[in-house]
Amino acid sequence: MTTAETLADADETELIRLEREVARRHLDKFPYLAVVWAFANLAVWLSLWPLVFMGIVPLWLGFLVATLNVSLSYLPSHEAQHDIIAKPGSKLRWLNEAVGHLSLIPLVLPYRLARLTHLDHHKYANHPELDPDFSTHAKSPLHAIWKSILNRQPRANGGLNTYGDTAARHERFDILFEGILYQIAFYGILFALAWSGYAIEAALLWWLPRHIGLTYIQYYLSWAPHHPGDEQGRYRNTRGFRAVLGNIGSMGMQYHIIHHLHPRIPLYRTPKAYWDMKPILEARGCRIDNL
């Protein structure tokens, strides 16, 4: 086993032999639960319509429940946005992005400017030009959570409107075009159920579950783990951190540290690559914070 005082003496080249040792065992392993989460998500999400425009379902409790739904629809793209579903050219690689384009539709992203700009994410984390996340930085949870609204109002600079920015800068008009047509599909829709005499249905059921999800994604799957965001380089822009909801109420992003460096391991398999990993990570001079 690797420990802190096996590690005293190692050069660059162990520490970099250690932790893909590491990583590698827990690479090519297949995400069964994203991918069931992703259509059982999208799947009770979709049926809270009928169920509550017949009543069956009491509209409190259909918000509760899309409010989850939404918060929970990013991860399962996440995994596929790193073909860690299937790689181009394998036999399910339809699966890999059925799962990325299908869970994303309560989140009103497209998958393939989601894919983009996560990936410039990561290879620019923490850059204040460059990075399509930084408007997430804050001094505080509060403060992080108080900027995420703000990037939401009109003429904002921050949030998803870098996603365009971002699209424009890599001339993926496509994409970017693809992005104006979601928010077009998404406000034609909520206009049609108001005109249908279910505004607060579509209020509670998609408008408002949406932006309390995403402030919820952008508090925890960016914000936390990259806080205070000013540094940059693979072993410094990003951490591991203690969160007050633990490991499942951060969404896994406790150990997001593990997916920066090592992208395609899945998502259930980084609380124990961090564990394996971490007297390699404290070594390399990693922020570990209480964790």
The other form holds:
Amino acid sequence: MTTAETLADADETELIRLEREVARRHLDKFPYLAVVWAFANLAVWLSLWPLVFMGIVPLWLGFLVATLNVSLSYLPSHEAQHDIIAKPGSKLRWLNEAVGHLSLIPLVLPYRLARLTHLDHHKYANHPELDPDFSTHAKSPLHAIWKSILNRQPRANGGLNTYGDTAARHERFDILFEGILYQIAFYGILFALAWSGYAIEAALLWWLPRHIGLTYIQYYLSWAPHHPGDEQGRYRNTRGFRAVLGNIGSMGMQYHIIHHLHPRIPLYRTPKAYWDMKPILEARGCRIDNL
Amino acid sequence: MEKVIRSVFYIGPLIFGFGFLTPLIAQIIVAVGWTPPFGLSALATGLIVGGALGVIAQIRGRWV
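Having seen the form predicted on its own, could you now give me the structure of the form predicted in complex with the partner chain?
Up next: the whole complex, starting with the chain shown before.
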């Protein structure tokens, strides 16, 4: 069995070989869960609207379910952003793109913008100017939640605002325009619902769940796995950690280090890949706090 | 076009205050059965409170 001790004398070539060997065992697995999750989550969220409007589901319950839906809407698209469902040119590519676009609707985040910025995040993780998620860096858990809220204020520069800057830096004004259209559509729908007598429903099925979901997503998908985020480089720009809410409560982010090393390993395989790769990560000096 | 979009986004807090918070506050007042003071209607109260919050957020650049 490979342990950190037996790898102590392994050279760079050997470590790379072993790491790739482990990664290969977890790559190219079809993420059934992510596909079902994407469509089921969207279907539940969409069905809440008529069910609440007709009084079949009470609004308080609709609010709780909608908050869960919005919080769960990012990860299936994240699998699509890395072409995990289907690579470009393959038969099921349409499914990859459908999951990518549709799952993000409750979050009001255009897929192409999410993909562009997320790939930049991988490329420049923890770089103050080039990492689109750098503004989520914070000193403590409470500070991270507060920063997420502050980044959504009207004249804030961080958070999703940096996504627009990233699209502009890449001169992808088509993607930037798409982001603007999403915002106009979102607020247009909210205002129309509000002035039609459904303001409370609009607030509790979309507006507030989106704020709570964004905070949760930015906390567990961005802040926690990169904290303290003061180092760059393949083996030090993220970490393994033990989340208070566990692996499911943190949406699989305890093993985020595996995702950054091998982004095409599906989310559901990252725990197994982590335990297989742990001695190599230790030999590399990766941060695997309490995990 | 770009100027128009920038201007609309710049006054976002005002638009949100009048466009969303006004009806939201009015409908909450009706839902909880509260009677606004000075004989104000629920919508007028929503307009005053929602509009004021929007103006404050517009000036401060933040809601919180």
